[in-house]
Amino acid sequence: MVVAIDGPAGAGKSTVGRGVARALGYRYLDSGALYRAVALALIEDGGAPAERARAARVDVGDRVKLDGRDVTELIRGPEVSELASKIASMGEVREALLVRQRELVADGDWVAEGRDIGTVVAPEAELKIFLTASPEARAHRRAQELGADWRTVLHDQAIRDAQDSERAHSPLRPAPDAIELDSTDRPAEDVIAQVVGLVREAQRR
């Protein structure tokens, strides 16, 4: 079973994600940390991104491993974040690594996040959930992970959520039978149960 988990950035997609994942015993994949552990190869190394999204191996989970070497703090910083942001709206990087999460969630039971799982990778997933919250909550949150201001986050997610959503490969937009949650004033552990109640009256079903 794939349970697709979508929403910009902020929402809560990796906590609800890899919460959800370990409630059920599934694997947990984020899109995001490919794209992330891409462009911390093109900073590194250089090359054509597109190449090096072909040729990077990336492994996910609950740590992140670029070639071999654990990356999960690395991808996180705002440098990457920027670069991370235009590979993705780059056709043959997202195709590249479309093929491999494809490969990833077509055996076994996944929860996997992103931007675009429920409309792209995984169309035919069992379960979608399209993730949000409010531009000011999701700001606080990153402000909080990356020690920032939340008003010089919330200025930059406005322009990455414009990008997002406007892009011309795979925007950001709700799957038409996705279950959209708000997490805005919820407890995680709150919207983690709710996810984990949809997941089993799908299997039910």
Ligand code: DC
Contents of the next structure:
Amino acid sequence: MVVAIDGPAGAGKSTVGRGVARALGYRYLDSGALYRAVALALIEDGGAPAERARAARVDVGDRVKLDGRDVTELIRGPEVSELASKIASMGEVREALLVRQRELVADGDWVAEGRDIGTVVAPEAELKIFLTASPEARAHRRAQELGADWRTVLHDQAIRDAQDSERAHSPLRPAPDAIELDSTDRPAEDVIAQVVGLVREAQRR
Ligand code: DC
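Hand over the structure of the form predicted together with the named molecule; the form predicted on its own is what we had up.
All chains and molecules follow, beginning with the one already shown.
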């Protein structure tokens, strides 16, 4: 079974995805970590994005590893966020990372989160969630995580939202059969419980 959770940055995909995976004993794929790890590799070593995406050995378990090195914290910085969004608009980079994501979710039960899981990576997913929240709520959450000023986060977020939604390759948009949930003003546990309920319903179908 694959549960796809897509949506913009700060909507709560990671918290909800991890919570649902834990509640059900499923594995969890943070697909954004793949784009981030490749962006970090480019910042550190340069090179052509598509080549680096094909060559990078990225392990996205509990800790994120790039060619064997733990980069879990390093990939969360603003410079990496910005470059990850840029290279995520490149068709060849997406192709390279798509192969890896499909290999991962091919076996077993997964909660996979990102921007194009329900539309491109796993269009056959048994349950697709499109998780949103107001731009202000998303910026507040990210600012708290990063210890940054929320207005700065709101500004950067608007640029990334536009880049992620308007790109030609796999833009951020809900799959036609996705269930849209709005997490504004809702505690994470509440959304997690709702998604777990939806998974149980999907299992009965
Ligand atoms: O979810 P995140 O912020 O860690 O994702 C980092 C960047 O990668 C983000 O700008 C969008 C991109 N991304 C994508 O294009 N497709 C995915 N499935 C996951 C992330």
